[in-house]
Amino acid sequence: MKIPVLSSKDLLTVMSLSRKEIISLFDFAAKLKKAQKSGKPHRLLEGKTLAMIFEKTSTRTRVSFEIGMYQLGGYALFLSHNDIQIGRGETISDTARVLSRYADGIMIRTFSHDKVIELARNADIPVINGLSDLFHPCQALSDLFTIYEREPGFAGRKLAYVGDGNNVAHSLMLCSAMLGMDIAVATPKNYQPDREVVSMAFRLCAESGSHVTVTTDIKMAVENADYLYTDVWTSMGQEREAEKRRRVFRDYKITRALLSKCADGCRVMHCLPAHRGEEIEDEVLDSDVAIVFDQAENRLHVQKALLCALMG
């Protein structure tokens, strides 16, 4: 299999990639997925090592990167905040320099996006943003790949996101805009996406011919949507706001009634973990229109493609 060549050393946001590079990654991920399903060995990173820094806990991120490296013939080293010296006196720049002497790549899941940037600036090896407070590029790429598997193209299709204007919303907006897919984001007032990110998405839309809408009006956002997406109302680190957020977001919930206002055949998406009964009804999440577990699986395949492109 021919590994895609990327112009960037790192994946800090989806904007680390061009549209052409994203599509090449999707095509390569499809080949890796087929190989894995058929049991065909694809040890493209034989002997390579990925250092995984986790300052935030995770199920899908850890499992998908760890198993992905194993299937590619490499090794993934899990480093929690208790295992390394970040936060206990050692600087990010020193950590980056040390890990560069040992590993072939770094994946970090953290709170501050500035920490991701500083790590990449000082590392001689690729750095992958596994999640920060501002962006979640691996999630958005996997989500758009899940749509790519089902569609002849992104033009003319619409994704509606309902909920908190968070890191997932940011990355979905940018990735959709780059690929030429319309996206509408509906959030409560004061919980809308970051203004700079919205401005970036508008600029990308002008190039791709797609449309970005940011609104508080859920009905307007979901009208003619082919894909309906949500995330938890309270992200990690926001636990003290949980009760307030339940009150503010109570109408920003995916229900059968909301789904009926979308386009015929609309599919439901969620990045997981889901707080069932809050941002999404059980009967929707467990229905045939939900493709949330396809999204979760595709984290494995898309990240394997990324690992190969950055480390291979």
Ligand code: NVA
Contents of the next structure:
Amino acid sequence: MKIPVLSSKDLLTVMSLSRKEIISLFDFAAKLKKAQKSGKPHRLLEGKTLAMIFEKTSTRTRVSFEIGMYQLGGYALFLSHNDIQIGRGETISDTARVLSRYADGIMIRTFSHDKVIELARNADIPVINGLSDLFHPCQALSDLFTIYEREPGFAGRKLAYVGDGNNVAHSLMLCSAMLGMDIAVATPKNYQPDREVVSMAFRLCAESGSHVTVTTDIKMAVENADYLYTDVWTSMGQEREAEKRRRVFRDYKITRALLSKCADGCRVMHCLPAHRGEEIEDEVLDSDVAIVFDQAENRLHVQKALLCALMG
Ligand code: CP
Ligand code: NVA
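Now show the form predicted together with the named molecule, given that the preceding structure was the form predicted on its own.
Next comes the full complex, and the chain you just saw is listed first.
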């Protein structure tokens, strides 16, 4: 299996990659998925190690990276920030230098995107953003791969994101714009995506010929949508705002009624974990139109492709 070559050392945002590199990663992920499903060994990272720093909790990210490394013949080390010296004030740059002497790659989930940048700047080895306050690139790549394996062309297709203009929304906007899929983001006023990210998405759209819409109007956003996406109203670290957010976001919810306003055959997506009954009704999440567990599974295959490309 030929491993794709990337021009960037790290994956800090989806913009660390070019459109061509994303597609070659997707094609490689599809091969790895097939190999894994058919029990064919693919130990492309024999003897390699990945240090994984977590400042926040995780199910999918932790398990998919850890099992992914194992399946590739390597080893992943789980480092809770409370159990390493970062938790007691050791600097990110010293941590980067030390880990570079032991490991072949670092994955970090952190509150501050600046820390991801600082880590990458000081590490000699690849750094992967496993979620920051601003971005969740591994999620968006896996989501767009989930669409790609259903229908390889993105042009003329539309994804509607309804909910908080958060890290997941940001990465989805950039990734869709890069790949040429239309994206409409509907959020309550004051919860819109970051302005710089929106302008970046507009720039990328101009290059790919797709459209980005940012609105508070849910109906307008979901019109003709082929994919309807949502994420939690309250992200990790915002727990104190949960009650207020439940009020503000009340209408920004995926229901059967909202789905009926999308294109025929529209599929429902969610990065998970879901707060059932808040941003999405059980009835929709548990129905055949939801492809959320495909998305979760594809975290494994896409990240394995990425790990090979960065560390292989
Ligand atoms: N979607 C996602 O990143 O899930 P975890 O928080 O469980 O890793
Ligand atoms: N926006 C959510 C995503 C969780 C995968 C959060 O940051 O908590």
